[in-house]
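In structure tokens, the next block holds one chain alone, the form predicted alone.
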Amino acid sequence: MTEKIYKVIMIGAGPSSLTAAVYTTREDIDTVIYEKATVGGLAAITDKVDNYPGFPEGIEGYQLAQQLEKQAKRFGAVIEYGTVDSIRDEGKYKVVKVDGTEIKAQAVLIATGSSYGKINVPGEEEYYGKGVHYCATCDGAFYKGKRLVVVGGGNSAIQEAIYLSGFASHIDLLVRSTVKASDVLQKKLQKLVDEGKITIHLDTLTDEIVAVEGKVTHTKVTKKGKSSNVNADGVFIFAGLKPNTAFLNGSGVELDDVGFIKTDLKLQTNIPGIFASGDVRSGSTMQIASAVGEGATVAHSIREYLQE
């Protein structure tokens, strides 16, 4: 039997790769997408997407993911479930190992996204998208006039707390040790503290996120051995983002200091024929709209590579 060799293998079925697949398959470029979990990625498990262009009333994340999937399939994209274990460059072909089976392609797109850093406390997983969030720009507007808890003390946590202060009536900032943000952000934070909009709780551990009848009401915390409750209508956790790139160990694909994939302006990695787009790419803005844009861009770059 003749070995099946794809034109393009895409890893991860999030908004970026689904968009790229629309473009490649419309041009009759044989494309298969491998997804290990949920088609749509983080977008699919987001309760509501309120800042995606074209939906003035917002759209449920799962519904948006379904529409992207249907569109990609309509043009001929094949979506398979499987875990990619590794990638190997063999020059003309790239070898992708999926659940132990090696599959060849002329080009590969890595669009595996990233995972939110977790604090791993009771209630965090259960109420994700229903009172527990990891993206202020995505979900902050739902909490106008509400009381919020923000967990974290780094640059991202402080920056997002400052952003959320424009919506919330009050924010309690829970910091495990000390605030480690830049001086500029700390000055902005202090101004909001002086105005009574934010209260900082240093040396404070978040123990549990509590809800009543499915609605978040407060967090249980410990400070200097003493337990207490902090009331909140919602909890935003900023413990960083972890790129899903562990499978690239030994592949030769160049990563930045945090583990995100480095690319050039055409979204190609240091290995010709291997591309990256979306949240897994170094420098990404971590927004669905930009991931979709990168999907269109990388599809054109893949086409040019295949033609060459």
The other form holds:
There are 2 protein chains.
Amino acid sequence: MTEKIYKVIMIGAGPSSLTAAVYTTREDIDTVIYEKATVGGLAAITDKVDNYPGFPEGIEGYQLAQQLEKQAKRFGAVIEYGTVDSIRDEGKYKVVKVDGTEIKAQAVLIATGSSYGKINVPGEEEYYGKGVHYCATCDGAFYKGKRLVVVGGGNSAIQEAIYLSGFASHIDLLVRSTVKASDVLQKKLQKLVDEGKITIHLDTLTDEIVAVEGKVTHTKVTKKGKSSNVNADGVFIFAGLKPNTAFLNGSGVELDDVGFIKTDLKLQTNIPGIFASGDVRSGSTMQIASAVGEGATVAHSIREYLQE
Amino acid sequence: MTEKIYKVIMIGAGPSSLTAAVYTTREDIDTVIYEKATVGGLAAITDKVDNYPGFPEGIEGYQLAQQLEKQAKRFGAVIEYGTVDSIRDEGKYKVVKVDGTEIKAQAVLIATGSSYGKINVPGEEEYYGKGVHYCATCDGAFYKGKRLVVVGGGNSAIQEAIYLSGFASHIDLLVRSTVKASDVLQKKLQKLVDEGKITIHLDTLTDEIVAVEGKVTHTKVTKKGKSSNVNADGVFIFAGLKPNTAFLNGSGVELDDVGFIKTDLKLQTNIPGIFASGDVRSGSTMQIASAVGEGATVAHSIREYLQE
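So the form predicted alone is up there; where is the form predicted in complex with a further copy of the same chain?
Time for the whole complex; same chain goes first.
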């Protein structure tokens, strides 16, 4: 019995790899995708996607995910459930370990995405995408003229709070200890505080996100042992973004300081034949449109690699 | 009367700028797009788009174009018809001349796409997208097991003929004079000729593309003054791809050897505040998915630029 060697193994079945798989399988390059949780990735658990091009009135995230999956399968992509433990480069082929079993391919695409940092409070998971958000670019525009709570005090929290102030009527910024952001950002923030657009609450713990009849109404907070409520129509949480790259430990794939995968313009990593695209890539914009675009680009690069 | 200065002028209303406009206008960055011909660009005149992610059964090109337009307009993008004659950099703002009138903006996105080289024979325009094609990656998969004619003898024609041989049952390659391609490509081509997959016709002029009841059946050719017919279900023409950048003469925007616009990873040209995305960009993959992805990316870069 000859051991099967795939042309391409893709890790993670989000929009980027599903797009890449449309391209590879349409060209009869046999492709298997391994997914450990939900096909469609973060897109699948997003309530409404308003800015993915082609759907003028927006589309529900799970619906878009299903359509991407259907399209990839139509051309012959195989999606398997399993957790990838490691990747090993053997030159001519790569060895991917899935749930303990070694599988070989000539090329590998890593498209495992990234995960939003959680604050792990009641209501956070329950109202995700329906009042609780982690991406200002994606969901900020739903809150024109509304009251928001922003949780976080780091660079990205401050930057996104400033951005969201362009939509919201008012923002309460809940900071666990003190604001830790660049001078430029602090100056911009102060200006918005002076204008009454943003109120900063330092030393403030966010305890719970509360909804009435499924609609977020307020957050419960504690400041110096004293509890109170902060009203909000929506809550944006910026507690860091974590690339899903832990399984690459010891693989030799080069990561940036935060753990995102470095690639060249063709989306190839430092190891020939191992590619990365979408939210897991260093420099990604964390948008479905970009992930999909990179999927088309990386499929071209994979084809070129296989032809050599 | 104060002169209006736009935040962003986008040149060319194809998928890339329509996507960028969804992002900019959704963030209340006022945006005007100038289009000289068809909203949707090449996508709009493509019969069927099979590989744009989100439409499992494919979508007609003009339908996709309309949906992209509707989405951009929904958030407030303004589309004007007019031909851009030139761009001038004045540092803090850019001056775009449209049909002789000067219009100012803080940032400019060039997304004018590229045009396929034509051979200008009867039938070529009439059956475009319905038997006559210019993009193998886009349309090759529609010809599994079918007979094809490929017109051209340069590097890209040979490369695409080799690629198309993966789908077609047989390919007739019509070359005006001799094959001018790299040794590697010539070697691969010869292998396919030896296998009987490709027949090369040198010194052969393509005179006409003929269809019966709207279905392409053959091409009329002339070799050394003698006319004959070559049967085909489809004709792929590779007569060069021309970036639509003639209006940039004297603008200072840096182009590559062929005339495509050079950008950095953030899709900014050598001139701060002037950006480029989609098919007009050097290194582009000429895919709608990629153009759209670059639209999302460049909108981020434009936002950053405007905030500085």
